[in-house]
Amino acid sequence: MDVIESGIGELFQPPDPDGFREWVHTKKNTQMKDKVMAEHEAVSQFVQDGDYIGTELYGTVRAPMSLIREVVRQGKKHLRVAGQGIHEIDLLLAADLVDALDITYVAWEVYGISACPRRAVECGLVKTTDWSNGGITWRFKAAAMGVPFIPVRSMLGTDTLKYSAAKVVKDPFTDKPVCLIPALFMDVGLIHVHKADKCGNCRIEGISGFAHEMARASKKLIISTEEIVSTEEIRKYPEQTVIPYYLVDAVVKAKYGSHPGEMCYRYWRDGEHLQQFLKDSKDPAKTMTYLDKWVYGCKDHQQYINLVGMERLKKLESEIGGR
């Protein structure tokens, strides 16, 4: 195929489907065994300095915040990140843990735009490459399919394409231009779900996002879950298992694990908390004060929950009924 155009962005994680397949076959434990552990153990064991990591879904919905806070606590450095999140990306950037960001969705919607990404990029600490929302999810899809790229029509004729690492080729069947999106195989995926059994069979209620694709595009996968249910319960409705056990390396129980984000049918987002962080993000000193209080000052997720307070969390639970 003739290459018509190439994006000028750097490809931070070149596609290697054969290498990914070999890694999974030789290094991943796919046994159906008990994988329940604390977030400290999961992050310590499966996230290394320099890894390419990613969180699943956009905005503040079902964000794996308890896991991200643990990554920050442990100070995992020189990370490359699939930047389609909001608060989780801000915390990683504020803690100076990120070297490169495949950037897609970082706006806080009606709340505004955080100063954390701008500060990190403008000072030269973090390199970025642009992708559309669809572009980054199709990269996961290509990886899940085990192919090096996927052809799409998205991004054609846009500056997003120009600053991406995609390529435009002449389609051999129609002679028309088509955009080739490179597969994104990640070192570690972090996904928060509603229910999981101890082996890692997971259910998601409501919007499923791209959990199916990301789970299959990750060498190592850490799951946090609102509740742990029995394998017998999972087997009653096998069609509801979005992520099967053999993809999962660790299961971490984290009730309210998405806070200050929301969890479909469980609790609403903590708008007061989020807006205060957004305001504080404009000042580096206040941003660090936030990290000291809400991340470094809590030894684990339970201490974070205690700091938020059950009264506040129960209020967020009650608000979900009216949404």
The other form holds:
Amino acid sequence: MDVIESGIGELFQPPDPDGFREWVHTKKNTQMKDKVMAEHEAVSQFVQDGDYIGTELYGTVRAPMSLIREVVRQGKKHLRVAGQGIHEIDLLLAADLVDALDITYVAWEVYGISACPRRAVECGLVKTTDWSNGGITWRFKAAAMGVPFIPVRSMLGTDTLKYSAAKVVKDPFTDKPVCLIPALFMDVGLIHVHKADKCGNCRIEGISGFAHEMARASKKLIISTEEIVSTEEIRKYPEQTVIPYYLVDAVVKAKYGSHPGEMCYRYWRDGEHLQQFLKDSKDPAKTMTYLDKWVYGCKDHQQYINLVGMERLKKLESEIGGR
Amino acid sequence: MDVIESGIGELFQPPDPDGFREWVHTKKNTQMKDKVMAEHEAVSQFVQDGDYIGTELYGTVRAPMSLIREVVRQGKKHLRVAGQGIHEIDLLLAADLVDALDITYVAWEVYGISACPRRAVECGLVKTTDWSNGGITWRFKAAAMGVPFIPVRSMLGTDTLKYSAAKVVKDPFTDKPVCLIPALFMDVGLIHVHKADKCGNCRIEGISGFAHEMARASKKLIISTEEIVSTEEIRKYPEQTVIPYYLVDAVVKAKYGSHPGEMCYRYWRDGEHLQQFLKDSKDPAKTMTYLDKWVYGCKDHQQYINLVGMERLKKLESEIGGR
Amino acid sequence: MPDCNQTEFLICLASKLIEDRTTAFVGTGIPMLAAALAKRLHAPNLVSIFEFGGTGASLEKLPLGVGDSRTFHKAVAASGICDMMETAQRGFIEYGFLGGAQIDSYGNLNTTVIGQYWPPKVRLPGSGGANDVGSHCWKTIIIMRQHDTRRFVPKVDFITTPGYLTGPGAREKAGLPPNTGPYRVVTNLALMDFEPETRRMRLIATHPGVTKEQVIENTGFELPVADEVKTNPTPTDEELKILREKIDPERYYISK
Amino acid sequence: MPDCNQTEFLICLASKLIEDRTTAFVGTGIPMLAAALAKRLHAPNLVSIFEFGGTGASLEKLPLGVGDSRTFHKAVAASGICDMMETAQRGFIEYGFLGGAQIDSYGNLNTTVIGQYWPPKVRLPGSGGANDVGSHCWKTIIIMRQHDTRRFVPKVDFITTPGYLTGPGAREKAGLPPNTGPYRVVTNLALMDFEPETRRMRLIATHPGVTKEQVIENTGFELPVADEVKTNPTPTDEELKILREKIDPERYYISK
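The form predicted together with a further copy of the same chain, contrasted with the form predicted alone above:
So here's everything in the complex, that chain up top.
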């Protein structure tokens, strides 16, 4: 099983299943206990300068926006970041908190392209390693499986592979080339869910994106949730638990925590807010004004919500599709 | 990435992701259409002599027993079989339909050990290749992922590996040995679920065992279901669909389809029936008497259910734990 | 040209490429509109698959992104990205839709950078799911809104997504699944396929009022021409009405 | 010996090895009873994990198998086998419970065949989840109901599940996760651990009325003896009452 090709991209977080196991064994608590805390406490306790962090799903859809705003507020520096990047990564980049990006897609879909990542990457301030969307998610999956890599049939033959840190080997069973994707064990995962109990057992409605994988790939895991439910309720439908408590370090209550993004079955995205930011992002000064108002200007998520206003939020609730 | 060790076990179904893809492309229909049919039709149309088949979960728990009885009734021969083996594999072995077993566990847990696999294997009638339970399930998972293998950290250093068809290689990322488990793409998968719509969108309550993986690893997939629900109901809670319709070839209505095994939240196992079979299994003649009565003697699942009797079934329903 | 803009023309043309009773891996933008239009017209049984987990949504309202709640509204399944990517990897998805900033004659696409890799002259969005779609779907349909020599280039700056790579057999040699690859290229000028022997892009139809020469002129590499070059059909009134009134009434896409 | 049978003694002893506030990978049989007993007495916060997906069940009723509905009754999660095996593989499970037909001095276990591999003299159940549990859990507790020289052998016919393989460092060399391996062996005669320098089984405590010599005599390999050999505690009346009345009232296991 010879290595045919090795991507030349930097591996910002090399796969280390044994290191992850050791961390779990010495630092992780498998006791079922109350982990509810304020976002300030969760972020200050579990995110450190230099950490490799990941966010799920992406900026306009069920993203842990209230947690990301808190990370920016606390000015956690020299972060290395993975994930689909839209509004959440823009905020980190605008606040100059990121050293390196494992990147797959940093645009705003229907709305266009944000200027934040372009500025950061084009002037060489932020290092990048590129992956396909499948590729980066399979990196989480490999970590979630507790193995150093998984084989996939993406990225082969392309510069996406060449500039990644994947490898191509000859499969010893079929003798055909396959791409090996290195596992991505993260220091911190941030995930926003519909329901969690106080111990961290979580439910997600609708698509689960890559929550299953990222939760399992994170040494430290902070959950924000629209709603806290009882453990009795969790125990009634155990098959609905996507993230079991033992993966979770902190549970933060954050109704409207995905705003300005959407939360399926709960509230629709705030298109006006998003498009305004996108416009502002073209101008570094206006980007800072946005941060001053919406992030630094709010002491916590509650103040942010007050600033958005209940009228707007009720409107967004009325705009989301039902079941 | 050198191969350090290769298991000497026979690979009864070598991994062939390209062959699977080609099969899907030319033989599988992605149209949403009515696939409800009688078990006789499903088995005669989709199971052939010599097929490699798999069953989920296992003999006493949410197993496709009505389908297995139909396979025995139709006398499908020279089967190669994977999966946890309890009552379902006993029936196939007792009827002398199996040439080869990818084996992980063939006992009856609390009840003891059935004589059927012992007889078949000890006299050399049935070839075996051993895997760990994780190992064989990861084979389904690799197939479900569409790749030729996945790396795991089980089986290393043991005879379980030596007599399997796994390989040990040096991981090119960490330089440590890992075990590569070859994908197991099956000809036929048989899965029993709680609810399905007529197109084959399936829901499972409680643990999902390895249904997700086996459904995706099967070229042909026959579903039996306790209940047929409307597609509207399926569309209301799309996150509950464990098996989407496009994987499914046939949907067979089979209330009490797991009998004598249990079906969580529906009916408890029929301990008396199971223990009687286990006793009978020690004696080849009595084993045949069992088959004559419970399999060959019933023209279909409905006759089997009539033979069991509603009184017994209602009692089993009353014995299962609620939510 | 009919009384519609180029985007509308593109969408209607792309929509017609989708056969009924199939699956399509649908990305942000024109693919969503094309799939929604096909579903309302000639392909009611089309199952659209979105990379973050939505399968078989009703598409009553136009999704604004590949993870939004409309991608699984009344869907038959809502799972996650790995499940969808692996569904494609196992060969279950017929059509994939792709776009790009640059394309070469083998259909290789660039959506990553203009210029060197890092730091780049222009940083583009990146692969997203494109590389996976282009690797695993049986037939990828490439949509390029601007057919010009800046975009149709002899060599893309970065191969984000594999077309036929360096020619016949190259995909298989690289380990990509056999018999996959670009199927059609739809642009604001014309429709192209890939010549089976050489795997090079070939002109097969032009839009009304567009000449072969115009297409060739706007292509930065040698573009073979099929023996018979057809004229692409103008969108019908019905198509335009549904597109404008039902699918994108807010004109997120079709006004561009 | 107290007024209880060997199985009951074993269960109570195994139960005491489980610390509170931990996770245990629970297999069919004695492990289920030991976990249920621990949960009702000294380890109310024990989270039991069953290989087919049950996590943190109430264990109000005794499961009859690792997939039955009691393994996830009022559980906090009910997923599938891959999730559970990978949870162990990632290092989240503290204790694993194993048994076997044969064991050697390094704690290697055989549950596959007696005699050659195929056709075997006696076909045993196979690995089931044992190999995975023994590979990934931090501490595996081995339960052997019959301590005799037929079962405690110099060389097992087949290494189904890894103990310390050939000695110190062998697990790591084979690629197994570091710092894992057999922790205790509980039998009908005694309690053994594994000597840290040699990784060989060592006698650390005998049951009441059992002598060191008896244990050594019934062990088919050289069995080192700890400096201080303790006497294992007799089950208390409370333990036996709970075991007989609450945990296994139908005597599926404890009558054996």
